[in-house]
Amino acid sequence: MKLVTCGLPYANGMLHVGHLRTYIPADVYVRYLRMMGEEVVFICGSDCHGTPIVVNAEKEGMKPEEFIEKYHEHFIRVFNALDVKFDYFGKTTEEHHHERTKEIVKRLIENGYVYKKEIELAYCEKCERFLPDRYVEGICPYCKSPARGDECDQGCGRHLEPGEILEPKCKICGNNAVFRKQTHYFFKLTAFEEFLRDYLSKLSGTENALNYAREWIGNLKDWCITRNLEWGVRFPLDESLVLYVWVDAPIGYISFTEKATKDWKKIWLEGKAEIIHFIGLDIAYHHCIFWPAMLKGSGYSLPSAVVASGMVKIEGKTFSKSRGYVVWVEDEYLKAGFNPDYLRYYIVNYTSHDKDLNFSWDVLKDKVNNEIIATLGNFLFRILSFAWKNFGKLEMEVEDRVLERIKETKEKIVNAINKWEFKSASDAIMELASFGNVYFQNSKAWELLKSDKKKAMKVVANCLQIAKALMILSYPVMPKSMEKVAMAIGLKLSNCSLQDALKVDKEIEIKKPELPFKKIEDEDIEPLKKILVERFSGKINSEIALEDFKKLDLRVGKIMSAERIKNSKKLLKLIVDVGDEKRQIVAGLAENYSPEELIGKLVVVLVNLKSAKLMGVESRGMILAVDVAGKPILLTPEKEVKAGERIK
């Protein structure tokens, strides 16, 4: 038995293309496992607690219960539209989830893994409340960048414990906060270092998640697991506190399994199942370190594998909702009327699961028209139409070489799925479709019909076997489309195993087939591309006066020195001659330019930009560049000019 879970979508916003890197591959994986004869339970649910939900519900004048219900219903609607079929999709507000969470926390307390400690927390004297997580903003204590209360989101990316943030301000009223002492409770994560070393050496999954987690061993810190909120699961030892969202959210995997199957104890208490988590790479620490330590400390079964997707880019730009680099699944893709299977195929076929995926409307059109339609759709419709028009019913006599080619494809898919290589599996399908196209074209069955109808029937029977195999093998990736195609031969795909791709029927009766796919035209995607362009340019194409432009002090600068900033992959510290002085500027160029090649280069500098600190290093100015496919290309003068020359 296998339990497959997906990271819980946070009930704080709509689903975007980035989310689908977890949910679609997991659904494809589960469908293939079931067609291999595996018993699988597939669960997920809405993550409904935490400070951001309370903050945003307050902003919208709603109660948290109403706020999360809006997004929970949205998740269910979109997953249904995309044919992502969970056995149970719950909410962490459900009573049985609260009960299971408290039971696990009580076990941790009884086993000596929870302790109390007096700490200093940000307190707003105007609002008269302690400020948990995203109720507070300030400065990261590690890199000195602006940060949220729970994470350095603009600098080093580190998780911040309550009370760590410097120069705290209340996010609600904007006033400076003060620090006050309060007792909170901590999970003794440091007690699990040796266990985690051993566990991670055996844990299966994608290397991106495992390598990321291994880097943290030796740098573990105990986690504060309580918060000052009214919204959440009450902490058993102090009902005035609630549990941190990262304590109760993963316990949803257990509580939702309880609702999905009566065998939940076999899975979570008796260790009689493989537990496979599909997640985004950004939550690998929680799933590979914090979560298994909680499970070990409370006596529950441990995950067998953690499968993490790569990150997502939109039209070559790093995904960012705040900057508009986002595609909303329901409002843009589904409401535009596109086949959900096109997006399913794109997500699994664009690149390897653990690599970065770039979503582009032009690439979507190309993959649909030149792969799905030109290769797979062309073969299926062509052979089904030919068989229906010329035979109606065929006796099935299939060559060994055709069956051998189908068998090879099936084995490729099985091997790929067992390694979470979804691109390899979908590529194998297209290779078989290409084989079918070549086989039919070379056979010239339309000519054989005139001279030897019996021989023509044998050719068509071989092609029909390939078509049947393609329907079965493609079903987990493109379920709606394949169900539609399979109606022409009376095949019910939900009852099929992968082995049925090799099963030769005595005869097949063909009904008139429908076109399986619709081509994507330029006019279908132009409005959606325009939406992105408007977002990229600041959502509103507003004009500025010449006087406003003249306020910008743009000059030619000459880079005198360049060096990498410690603990940063992207940032370089530059000394730039801007004419009347030499400025220190921090620039995100390290992934595309070496320090050596920058020295002596002429660049364009915005000089009168307000200074800021990045990774604790002061930056006084901005070097201008063009973003091409997510990579910065520096703007440089056409000819040699003096440093300090003004740009007019």
Given for the second form:
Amino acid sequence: MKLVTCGLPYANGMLHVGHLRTYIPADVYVRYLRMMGEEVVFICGSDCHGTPIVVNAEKEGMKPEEFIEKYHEHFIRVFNALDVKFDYFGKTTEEHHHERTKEIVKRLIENGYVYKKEIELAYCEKCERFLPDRYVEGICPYCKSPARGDECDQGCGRHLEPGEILEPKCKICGNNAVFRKQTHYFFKLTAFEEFLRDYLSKLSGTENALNYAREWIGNLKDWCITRNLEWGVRFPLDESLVLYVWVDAPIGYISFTEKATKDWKKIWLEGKAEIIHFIGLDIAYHHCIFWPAMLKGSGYSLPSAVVASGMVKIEGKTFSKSRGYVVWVEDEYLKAGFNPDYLRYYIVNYTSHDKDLNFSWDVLKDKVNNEIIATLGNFLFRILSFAWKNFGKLEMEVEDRVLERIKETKEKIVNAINKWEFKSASDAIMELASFGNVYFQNSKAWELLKSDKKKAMKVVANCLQIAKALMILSYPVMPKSMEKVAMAIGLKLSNCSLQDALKVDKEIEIKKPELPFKKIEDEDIEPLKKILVERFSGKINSEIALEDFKKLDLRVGKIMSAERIKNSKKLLKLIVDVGDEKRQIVAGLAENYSPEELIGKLVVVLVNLKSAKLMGVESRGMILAVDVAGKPILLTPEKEVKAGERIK
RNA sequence: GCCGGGGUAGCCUAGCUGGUUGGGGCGACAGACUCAUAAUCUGUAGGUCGCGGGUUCGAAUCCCGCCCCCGGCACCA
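Please show me the structure of the same protein in the form predicted together with the RNA, now that we have looked at it in the form predicted alone.
So here's everything in the complex, that chain up top.
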């Protein structure tokens, strides 16, 4: 039995192409294993705890529960659309996950791997909370440049211990923070050095992950595993603290397995299964060092392999959300209507799993049109239509050399998959398709048809066997498309094993084949390329549909009252008549308008904007204005109209 | 700085326990064919294998020095 997991996506943002570098190969791997006769459990889930989620939820005026739900549902939607099929896709907010986490932490405590220590933490008196290091800004005590709480990121690059930073400020509200002593709890990672050294020498997986882990091992530090937060798994020894996300997130692998299979104990307690983690290289440390130590310390089974994917680049540029080098899976790829199998093939075939992958729309088009369609799709379609038009039903007599060629391909794939070399596996498929094309071309079956129909049928039978093998062998990479093509020969791929590629039927009846793939045209990718260019240059010029515009409830509003908000230079609290009701809206108008001159003015209001709190004052809606050199200029109707009039 | 990975034709890449003329794919060019989504098939051009030195009968492949690119150097989710 094998358990395959994928790094949990953090429920703090949409999925982009970079994420898929882990999930798609893992899904392909699982599908191949199953077709090789392995029993596999495949799980994943949303990582829902941690400070950024709390902070971002607050920013959007949402509860963390609602906030993560939005992304959790998005993950499920996208994985379904891409045919990444987990046996269970959970959430770390689930009750039983909290229970499992506490149970493991209790075991660590019982076994003496957790100790307490008083440390000094930045505390914001205004926000009334302790600030995680990342939310503190100040001055580096060594080089005096501006720095983050944990690291002098702009100056000398030194790691800063809690309490070292000078002039600490809260990054959330901007006020000065103070240091307060507090007791926190640490995991004794240093106690596992010998164990880890030995473990890592046996751990299997990709070299990139293992190399990193081996480098870090001489340099272990104990981890602070508690945080000052309300959101997360309660720490059993002190209910006012919550566990650090990296404690509970990997435990999701266990708790989700519990949901996926009754055999979970065999996997996680009895060591009767291989545990294979697919991750991005950025979390290799957690999976090769921290996680095995936690498992060892609490008596659970250890992972047998860590498979780390390389980085993703976008149009040759280092991936960066803030700089705009990102491609969103749902809003861009899927919405454009591309076959999900194209992306699956691209990610699996572009380069070795542990090397950098460049995502480019032009390359996508080339690979799809030249490889998937011209080589594979074309062979399948030309054979199926030829067989259907000229024979309808075929007696299957297949030459040994053809079967031999299929067998070679199959073995190549099995070997490659066992080494996580997805590119070699998918290359082998294309080579077989190419072999098919050459064979058919040289046989000149269309001429034989006139001179020797029997011989022609033998040729077609050989090709049909190759076609069938191609469908079976490429099913894990392109499930949707292959299922569609396979209908022409009545083949149910979900029941097939790889071995079936060599099975010769007595006869095959052909139904009218459908084109398996649609080409990608320049027009299809131009808008998407443009989005990237614009995003990189900072413009928001992408076209939206009319429906998108219609989602905006824009109305004329009449300002009934206006007053300044205390301690704010810009903000005014307005009561605005929007027709059916009078609303309180906070607007940043004070620098250009006095409250008095605003009363009675007609303005443009976005009515259905999610409510938010600004300076502690609730705001339901937004007043539209032009921004000229940082100062607002109001928009107002050219003729007198009633308040509440809809803007179209 | 330290550590890891890499630098092979316009682009991507195999080879790297040394040995016949450095493979493959895309693109380019020429031809063939028509069953097929102008798809396919055949052929051609294109390389100082990052730079310099060394070992050897012989090095992309081993050793030394140098240059360049990418990533990591941890509690960041």
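All values reported here derive from a predicted model rather than from experimental measurement. We call the rigid core whatever largest set of C-alpha positions still superposes within 1.5 Å between the two forms. Numbering follows the first chain given and starts at 1.
For residue 555, the Cα coordinates differ by 2 angstroms or more between these two forms after the core has been superposed.
Comparing the forms between these two forms on their rigid core, the Cα displacement of residue 578 reaches 2 Å or more. Superposed on the rigid core, the forms differ at residue 639: its CA is offset by 62.0 Å between these two forms.
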